Structures are given as C-alpha cells and as structure tokens.
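Only one chain is given next, in structure tokens, and it is the form predicted on its own.
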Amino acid sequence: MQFCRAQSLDAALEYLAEWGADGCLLAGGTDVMVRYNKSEIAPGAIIHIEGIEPLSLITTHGRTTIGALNTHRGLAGDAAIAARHPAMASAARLVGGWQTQAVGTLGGNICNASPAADLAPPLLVADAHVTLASMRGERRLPLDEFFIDRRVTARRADELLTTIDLEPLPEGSAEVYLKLGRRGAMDVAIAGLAVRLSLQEDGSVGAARVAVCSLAATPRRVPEAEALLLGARLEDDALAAAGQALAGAVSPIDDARGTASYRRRVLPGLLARAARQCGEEARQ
C-alpha cells in the first residue's frame, strides 16, 4: 500500500485521478482506520488530506459554507455555527468521545454514510448541499441526493468532497437535535431527530423541516411529518398526528442498540419534545 500526502487541493485531486477506486482518503481517520484494521477495506493507496488548509475554512456570507476538514470539536465551539446552526453545534458535541470529536471531520462523517450519522439530520433540515471536486471540475448536490444507501454515496471515485453549504436559521425560527441513546454521547444513536420550525404571528407553524438518523438505510427528511406540522399549532393533537406520521414513514431495523418497534414507539414523544422546544425558542 502506498501513502500519498496531499498538501494542496490540486495534489489531492491528482492523486484521486491516478488511483480512482483504489485510493482511500484519510483526514482524521476515525472511520477509515477502524475499517482498515477490521480488513473491511484494503486500498492500494492512502491519500492523506488533513493538511489542506482551505478545506478548514468557514464563511458566513449568505449561506454558511463549511470546509470538509472542520472537526466536530471545532464546529461545536464555533460562535458563528452556534448562532446560525445550533442543532449542528449540538450534534457535533454528541459525536463519539472527545478524542473522536478532536480529529473526526464533517466531510468524513458525511462520506462515511452511516445511517446513524449525528450531523446529517441537522444538515438536512438546513437544506445542506455538498460540493464535489475532481480534475474534471466541480458539481454541487443536495445532501439528500448524496446519500444513496448504507455507506454508499453519490461521490465518484475521483472526487473529493470540499465544502458543505447550508441555510442559516431564519429570524423567528428555531431548531433542535435530539439523540436517543444509552448515554448522551459516545454511543451510536438509537434514534436521532432534527427539527427546524418557523412560527407565524398567530403561533401556527409557517415552515417545518424534520430529519432523522438511525431510522432507515440513510439519514433522511420526513415530509409526511413536515406536512402535518405545517399550519398547525404546537398542541397535543397536532403533535400526536405528526408523531404517528413520523413513526409510520421510517424503516428502522432490529440491532444491538434497540428494536424497530422500540424505535417507532419513542418517535412521537421525541418529535413532540423537539417541536415544543423549537416553539419556545422561536417565540423568544
């Protein structure tokens, strides 16, 4: 196996063009090294990209643009992210332990395409798009089109995910990420839920976005629940209906962390809690 250290974006793209599917990108390594040590992957080349400085930038002109090499710890402590994307800042604090947060990157979390990726639901409710670069040029995709299946994405073998851009929280809106697990952090989520709501002057919901992880083969938006929240007041009947729609729309599995029936059973309460919290924060 060959080790290739890319110190610029151009160098990384040249290595990817050379190695294609036989090249493996490495930044923080929190997923790649685990899979390598388990013999789940056997690349011909490791392409190390951790030192490419432009991929660690954050810009806040209009939409927020986040370089793929920003770490979870960095996102959790960034003042602009906390103000514009509080659900993502919250989720970043719940990814693994502090060692993982210190080196694990946003781009790695997305490209790993785990069904349980904590950062994915907050990104999805913020209308996130990814930019993919190669020697052939760039293309931009909505995040919900980037996720194809469990650990399968739309990234081509010669492409590097460079940035993620997303819509900041509008005025009069609030968002929250709730993670159900055996512990608040460290554990993979039994279920993860992000909600972004905007309230109208009469207190009804003017816009609603709901996204989940650990409840399907990929993290995903749930339009069935969004439709029932739209125009509703955050009262028991409306929240119960949206919660039942959410539970019926997902496709969880039985695994070591929880059963599919348990995951469905807790979702209505989780959604009601998230929606009420959004309502209180939006009114403030």
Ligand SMILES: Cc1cc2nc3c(=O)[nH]c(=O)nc-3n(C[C@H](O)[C@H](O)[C@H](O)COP(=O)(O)OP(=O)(O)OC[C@H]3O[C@@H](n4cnc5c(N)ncnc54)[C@H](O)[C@@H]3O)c2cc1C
Second form
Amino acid sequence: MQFCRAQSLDAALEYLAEWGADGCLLAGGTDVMVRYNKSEIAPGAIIHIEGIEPLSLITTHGRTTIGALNTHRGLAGDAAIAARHPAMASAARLVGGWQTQAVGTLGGNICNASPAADLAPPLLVADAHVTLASMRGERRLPLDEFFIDRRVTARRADELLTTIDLEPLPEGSAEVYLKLGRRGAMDVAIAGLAVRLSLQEDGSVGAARVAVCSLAATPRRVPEAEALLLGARLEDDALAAAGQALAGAVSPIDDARGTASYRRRVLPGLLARAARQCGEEARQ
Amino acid sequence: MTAVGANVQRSDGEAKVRGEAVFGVDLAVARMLHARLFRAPVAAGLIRRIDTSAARASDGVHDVVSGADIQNQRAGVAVFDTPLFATDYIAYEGEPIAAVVADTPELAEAALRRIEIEIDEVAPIATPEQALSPGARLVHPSWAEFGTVGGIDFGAHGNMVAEIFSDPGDVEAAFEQADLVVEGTYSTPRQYQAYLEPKMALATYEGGRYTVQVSHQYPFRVRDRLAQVLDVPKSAIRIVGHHIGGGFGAKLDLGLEAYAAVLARRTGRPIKMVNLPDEERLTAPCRENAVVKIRSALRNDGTILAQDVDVVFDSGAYANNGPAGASIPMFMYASIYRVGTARIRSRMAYTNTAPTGAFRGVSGPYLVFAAERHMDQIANELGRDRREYRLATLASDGHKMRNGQALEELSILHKAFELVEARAPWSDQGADQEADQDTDQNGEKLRGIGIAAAVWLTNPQPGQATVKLNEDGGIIIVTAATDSGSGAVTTGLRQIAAECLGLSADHVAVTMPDTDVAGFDAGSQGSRTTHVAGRAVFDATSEVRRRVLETAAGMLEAAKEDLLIEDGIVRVAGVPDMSLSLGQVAMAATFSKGPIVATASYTTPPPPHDPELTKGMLFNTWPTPTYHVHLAEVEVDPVTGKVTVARYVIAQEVGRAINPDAVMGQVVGGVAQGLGYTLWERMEIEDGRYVQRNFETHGLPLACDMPKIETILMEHPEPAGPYGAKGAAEPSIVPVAAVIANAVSDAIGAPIDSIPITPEAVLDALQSLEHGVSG
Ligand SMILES: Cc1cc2nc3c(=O)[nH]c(=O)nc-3n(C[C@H](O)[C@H](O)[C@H](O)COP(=O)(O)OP(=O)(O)OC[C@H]3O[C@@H](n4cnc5c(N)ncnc54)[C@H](O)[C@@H]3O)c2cc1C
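Since the structure above is the form predicted on its own, I would like to see how the form predicted together with the ligand looks, so please show that one next.
Zooming out: every chain and molecule, the one shown earlier first.
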C-alpha cells in the first residue's frame, strides 16, 4: 500500500485520477483507520488530504459554505455555525467523543455514508448541497441525491468532496437535532432526528423539514411527516399524526443497538418533542 | 494516630500515571517465544479430526500442541472437570483446542488459521433451564467421574454442577397459615468484568522448576492449580506477580499460565501469552446469569411467615469456583429481614457457554436484586410504604441466618437507614405516580425512588506478612497480597505498618508477590486484603516494634516501658536528649542479635454456626459482616424509555477507613460497575454464543453517564481488624441493581424484574401498563 500526502487540492485530484477506485481518501481517518485495521478495506493507496488548508474554510455570504475538512470540534465551537445551524452544532458535539470530534471531519462523515451519520439529518433539513471536484471539473448536487445506499454515494472514484453549502436558519424558524443513544458519548445513534420549522404569526407551521438517520439505509428527509406538519399547529393531535406518518415512512432494522420496533415506537414522541422545542425557540 | 485515616498516596500511583509501571502484558525476556490458543469456533460439537500439520509447517512456528500431545487430565478449583484442551467434544465457544508457539504473536496467529478441524456440531445446551429439563443432553457425559475439592458432595447430578439447600421442613405448613402469598421471578444476565489488561502469562522452565510471571489477583492459587494441572509438586513452581491491569475476580483462577508452562517445558524457551481483547471478553469468567424465584407467605399485618427461594444459575461449561457462589443464597435470604422460616434451594447448571466465575460481590448483586425487588412487591401488595415496611421487617442484633450464625451487629443497618434518611429524605410517591400516567404525553420525566439493604462479608482466608526494618529505618513489607487497583496494598498495608511503628507511610515499601519469597496469601478477593493481610502486617509490625524497643532499651539504658516512637525516633519519655533513630536501632540489632524482622499470619476464625442446617456448602459461614443501605432517585423519559440516575446515596459500614479516599474510590467504582450491569451492559446469549461480540455493542457506561455518588462511611471499628478495618471494596456493587430497579418500577408504576433495564424494556413495561389499564 502506498501513502500519498496531498498538500493541495490539485495534488489530491491528480492522485485520485491516478488511483481511481483503488485510492482511498483519508481525512481525519476515524472511519478509514477502523475499517483498515479490521481488514474491511485494502486500498492500493491512501491519499491523505488533511493538510489541504482551503478545505477548512467556512464562508457565510448568503448560503453557508463549509469546507469538507472542518472537524466536528471546530463546527461545534464556531459562532457563525451556532447562529446559522444550531442543529448541526449540536449534532457535531454528539459525534463519538472529544477525540473523535477533534479529528473527524464533516466531509468524512458524509462520504462514509453510514446510515447513522449524525451530521446528515441537520444538513438535510438545511437543504445541503455538496460540491464534488475532479480533474474533469466540478459538479454540485443535493445531499439527498448524494446518498444512494448504505455506504454507497454518488461520488465517482476520481472525485473529492470540497464543500457543502447550506441554507441558514431563516427568521422566525428554529431547528433541533435529537440523538437517541444509550450513553452520553461514544455511541452510534439508535435514531437521529432533525427538525427545522418556521412558524407563522398565527402559530401554524409555515415550513417544515424533517430528516432522520439510523432509520433507513441512508439518512433521509421524511416528506410524509413534513406534509402533516405544514399548516398545522403544534398541538397533540397534529403532532401525533405527523409522528405516526414518520414512524410509518421509515424502514428501520433490528441491529445490535436496538430493534426496529423500538425505533419506530420512539419516533412519534421524539418528533413531538423536537417540534415543540422548535416552536418554543421560534417564538422567542 | 497519623498514618491511619489519612489519604496517603499510593506507592504505585505516580508510576502508573506516568506510564512507567510494568504490567504483565508489558513483560519481555530474552529468547522469549509467543503462543496463541486455537479456540473452538462453535458452542457444542464432536471433534472428528484435528490436523495441525500445515500450522506446524507455517513460518516461524516452533511447536503446535493439542490434547493428544500432553497430559490433559481434568482439574479445577471446586470440581475437577476442566481439561487444558478439548479433545473429543467441544463444551463452549472459545474452548481451547490447541496452541501454537511462534517467533511473534502475529506468526502464531497466522499459523492458527492453518489448523484444520472437522466438527460435527450439535445443538448447544444454551440455558440452565434447558440443562436441567428432563432428558436433556449431558454437557459432560462423564460428569459422575469428576472429583471435587476435599471430596465435598455438592449434590452434582447430570447437568447439575451443584445443588445446595437448606430446608427446615416447616415451610409448607407456614404457607397453609398465610393470608396472602406473594410470588416473583427475577432474572439477571451475565456481566463481564471489563478490566483493561487481558489475561497473560510468561513462563520459563529451568532446572526442573517452572517460573511463571503473571498479573494475577491470587498468585498462590496459580501455584496450587499449576501443580494440580501439571502434576508436579507445588515447590517446583514459582509465581511472580506484577502490576495488574484490573481483574474484579476474573483473575482468580488459572488463565493462560498452564499453557505457557507446558509450552515452555516443551520448547525449552520462555513463552509469553496474551489474549486479544475480544478473545478475552468472549471467554472471560463472567458473573453468571441467574433466575431467582421467591414465594412469601404473609399475614395481613405484613409479617412474613415463610419464604421459599429457588435460585438457578448458569455455570457455563465448567464449574470454576461456582459452588462457592452457589453457597451465597444461604446468607442473602432470611438474613437481614425476619421471614419466619425459609427453604432455600440453589442450583447451578452446566451449559454449552463460556464458564462463568468470580466477579466482585460474587452472586450478591442478583440475589439482593431478587430479595429487594420482592420486598417492594410485598409492600406494594400490602399497600405499605416500602421503606417503612423494610424497617418493620428488619431483624435485630443476634438474628440468626440459615447456617445458624448470628448477625451480632445487625442494628448497624437500622442506623444506616437513618443516616440515609437524614441525607435524602424518603418520599414514596409510588401510588400518586400511577394516577399521573397520562400526563406523560408531553414527555414529562417520570420520577421514582428506591431503597435496598444488604449484608456482605469479608473473605476470611489466610494471609501472611513479613515486616523488615532496614538499617536506615525504612520498612519493607514482604507479602504475596496483590493490589489489583484498590490501593489495599499500596496504601493500606503501608499505612498500617507506619501507624504501628510511629513513622510516616513514606518510609514503608511493599514488595510485589513472589511465591518463593512471601508466605501464603489468598489474594485480592472478597475485600479481604486490608482486613486479613492488614492484620498480619499489624501483628508482624507489632513484633518489630517490640524488638525495636527491646534493643533501644539496652542501648539507652532505659526501661522499655519508658520508650516511645515518634516520627521514626525512639525517645525516653520525659528525657528530651535521650533518643535514637530507628535506623540506629536497626543497625545495632543487625550487628548483634540479627536484623529486626518479624512474620505473622492471620485467618479469620469461622463464626459459630451449625453445619447441619445446610447441605452441599463450599463455605459455611459469613465472616466479618458489613452493612449497607443504598438509595436512588431516577428519572425515566417516557418517550425514549431512558433512565437517568438523579441521585445516589449510600451508607456503608466499613469498620474503619484506613484511607478514606481509597475507600470512597472503591465505593464509587462498585456503584459505577453496578449501574453498568443494571442499565447498560449486554452479554446476551443466543444458541450458546454471545450476541454482542465486542465493546462496540457491549455498552459499558462512560464517566459522563455516572451520577454523583454521595457516600456516608460508617465507622464502627472491628476488634479483630487492623485499627478496626473490615472489608470495604467489594460490597458497593451488591445493592445497585436492586435499588435502581426499585426506583424505576416506582417511576413507571410497573414492575421491572429483570435487567438490564434497557430503554426498550422500560417502554415495554410502560406499554403493558397501558394495555393492562385499558383492558
Ligand atoms: C470511536 C468512534 C466514534 C464515532 N462516533 C460517531 C458518531 O457518534 N456519529 C457519527 O456520525 N460518526 C461517528 N464515528 C464515525 C466518524 O468519526 C465520523 O463519520 C467522522 O466524521 C468521519 O470523518 P473522518 O474525517 O475521520 O473520515 P475518514 O475516516 O478520513 O473518511 C471517511 C470516509 O470518507 C472518505 N472521505 C473523507 N473525506 C473525503 C472527501 N473530502 N471527499 C471524498 N471522500 C472523503 C474516506 O475515503 C472514507 O471513505 C465514530 C468513529 C469512531 C472511531
């Protein structure tokens, strides 16, 4: 195996063009090294991209643009992120433990395409788009088209994720991310739920976005629940209906962390809790 | 007093923090080879063929051994049932079948993969219930030929390893008199000790003697068991101990030592063995899974007329020290509460699962879980306040347990209830809570409170210490007592010697265990080190002190009675300029009568009891009892089912806290371990195999999951203990599952009679309640 250190985006893209599917990008390495040590992957080359500084930038003109190499710890402590993307900031604080957060990156979290990626639901409710670069050029696509299946993305073998751009939280809106785990840290989500709501003057929901992780092969938006929230007031019956729709729309599995039935059962209560929390914050 | 009662620093603390401490797994010697075990891939099956020829021809391989190549007789602590290698049949997944010696662990591992084996799998006996059902396949067809320690009859039969019971014969009659019968079934899973350092051994064979370097809780047990397994005299074996990366009971019996010794002799080279972390977890002697059934005959006024207790636990494929654990129900039931008469039956079954073994508070956590869940159940059925009912039922000083032994100081428990009450006043809201059930729509947290009490023992087994006064006035304690992290040796023994001789603990050093050098010590188990080894140190140091005074009296031409020792100086009382340092005294002694050295031993004498009252017991008494009350307040999230421990209060009787910080550390650690058992950890078994294969899904709790634990230490000096100390390290784990389950049951208004209390189990219980209420 060859170890290639890329100090610039161009260098990284050249390595990728050369190695294709046999090259494995290494950012923080918190996924790559675990899989490598378990012999789940055996790449011909590891292409280390952590040193490409421009990929750690965050810009806030209009949409928020976040470089793929921003770490969870960095995102959790960033004032602009806290104001514009509070759900993402809290999700970043809940990834693994401090050690994981200190090196694990946003780009790695997305490209790893785990069904349990904590940052994915907050990104999905912020209408995230990803930008992929290769020697052939650049393309931009919505995050929900990027996730294809468990550990499968739309990334082509020679492409590198450079940035993610997001819609900041509009006026009169609020968002939350609720992670269901058993421990206070170092836990893969049993279920993760992000909700972004805008409230109208009369207290009804003007815009609703709901996204989940650990409840399907990929993190995903749940339009079935969004439709029932839209126009509704945040009251028991409406929330229960949306919660039922959410539980019906997802396709959880039994695994070592929890059963499908448990995952479905908690969803209505979690959605009601998240929506009420948004409602309170949006009114303030 | 200065040294005792002070928070003296551990002598190994700085080296451990700096990473200088050498643990067993760190050891290396010249010409050392590495061995790994080939373990059974299935839970049960007949071995048709093993072919080790490819492994033997593999790179860097020096030797490959299986059962056919060596003397492989069955041996064990209590029951002689365990071979080194499975030969004809596999009794559990992970059972050793062969061993490979190679230049490196990696080469040994590679060779392991080239061992070919043909197995006819059979359906495993996966649970004790299955094992004990009529006509069940025998886990060990030759069980009737297994010897036992001292020839004790544990009542073994077929898959039953041990059947221990006490039946006064009047229980049925009492049930006929009852106004009310309350009945419950309480089940608990396995728990893995989850220490950091896997088991290891480094063996050499030289001049007809084996030397094995270990990080083991009980070096003399290793010596004795090796002698048994290798069929050599005990004197042909030397065990040398090193820093232990945790054990909690898992390192009390043989681990890899016998394999390393056999291989060292065969190859003529030192052999080092270390288990891989997952291998360790899947084959560790976990706390056994158990099912306890309790039936109580009651009068309407709450008087318990009789109790009928049936305990079934899972020995796994071999007995280990299981019959010891199976004796403990006799001390956990009909002991602290007045229950009229009681019949107790304790059965332990062989299954095709990894053998279970000792874990801090052996058997206690699940026995007390059942006992104290049952007390709540009775109180609830009677409509009595759960704390008040306990106080009304608590026995008093002199109450006799099933073995006829009196608990002379049981009133300490009444005091413990009062102290907990003063810290965290009891408010039993159980009844109102149920009425509030429908308010949980908003996801309001449900609150509950639980309380539980227990008596625990201090292991009585022997310990010896030699105390030497060096010519510079420093003290060396030579002992085979081990410190598996508690500080019992690295602070406690040093403080006891320092106090006795009137100097600072800084001047006292203690050796690592070496069975050639130190006298017998029964190891780090049952909270015995401070009490038993500490008493030996106290007695030996007292003799050293006597000899110091005798020598100094001659040197100072003063009467012994007029001498005192302060800060390492021997003075004549009232004559300030007449003094000698301990070093001067030691020097003078060394060059006249000989160095000042003394050795002493201690074993707790068995308390009076009646051996006729129980049958099949491996140990008959409950020496040096200590008393415990725990209280917990919990919050339950009705949406997710998650339990949060909001408050945890303990009153623990410790005799005397030699080192209060160290005692607190043990108390808090035990509760943390108990909370892991109760709320988080999983070692589920399906078809004889563990479901959770590694720590990722095991769910050990983290520091951030722990509540603040408020500890009230009750000092009540025990005359036989050094400066009054009793055992303190083990018991805080014992009442935890009980108190948490009681609090959660209270919070949700539905009984939780099995653990772990996973969020899903809580939702299930809440849901069953809704269904129960609506229809
Ligand atoms: C102990 C531990 C706990 C964890 N807990 C959590 C958790 O709670 N929640 C959670 O969501 N995750 C968790 N993870 C997973 C992991 O930490 C995160 O997914 C992290 O964000 C991955 O980032 P990384 O930079 O370390 O990725 P890497 O391991 O470097 O890469 C991950 C994958 O993405 C690819 N990749 C990385 N960067 C790019 C890029 N710019 N363009 C294209 N492909 C790229 C890599 O080739 C690889 O396939 C945990 C991991 C560990 C070890």
